[in-house]
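Here's a solo chain for you in structure tokens, the form predicted alone.
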Amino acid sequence: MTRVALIAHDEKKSELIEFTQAHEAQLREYDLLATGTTGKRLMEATDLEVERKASGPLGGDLMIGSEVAEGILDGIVFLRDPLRAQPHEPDISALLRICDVHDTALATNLASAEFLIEGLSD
């Protein structure tokens, strides 16, 4: 099954919760993960099934990272708040590095998000 991860800062979790109530048959064919408090509030907000790590400034932007170099995740929505710093920007970095030493796929805005979603399905 695809392993999709979803993930959002703070300003930008509505923008995901909107995305996957808008795609939510389609991401119901996924194995999702995400990081705490998104992963909570996708849950609330739709009748998806998403396991939940922990939060990213706890280290669950990493968790998901080990998911890649494992090889077992297929691709990452990760809308991040390009105008604000991040307390933990080194593990933000890591996630995105990570991704691209294993050419895994990483949307960080809706647009590509959208394609992202869509190219899994095929």
Ligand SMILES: O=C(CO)COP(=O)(O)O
Given for the second form:
Amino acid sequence: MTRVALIAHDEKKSELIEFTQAHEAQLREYDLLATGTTGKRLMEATDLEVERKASGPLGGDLMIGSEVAEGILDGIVFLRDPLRAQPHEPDISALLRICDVHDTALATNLASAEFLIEGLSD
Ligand SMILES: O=C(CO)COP(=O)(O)O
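Having gone through the form predicted alone, I am curious about the other one (the form predicted together with the named molecule); can you provide its structure?
Let's see the whole complex now, leading with the same chain.
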């Protein structure tokens, strides 16, 4: 089953929730995971089942990055906050880097997230 991670920084969580609601039928076809707070918010706002990793600042980005390194993740939608620095910036950079190492699909804004979700469907 196609495995997709959903992540959003606090200022972007409402955008990701709206995106997820709008694509709920499509996302139901995927095996979903998320960082801790993002996953909680998505499950409160939709009927989707989302596997929750640790919260981003506590290592959640790295946990998702490890799945990329293992080759078991097909794509990531990661809505970062482009206007505020994050305390765990090194972890965020590590996740982006490992996606490039393994050529894993990564969307960091809604326009590209649309393509990613469509592109991963069979
Ligand atoms: O910080 C994050 C990604 O870098 C997201 O973490 P949360 O989903 O736990 O807020």
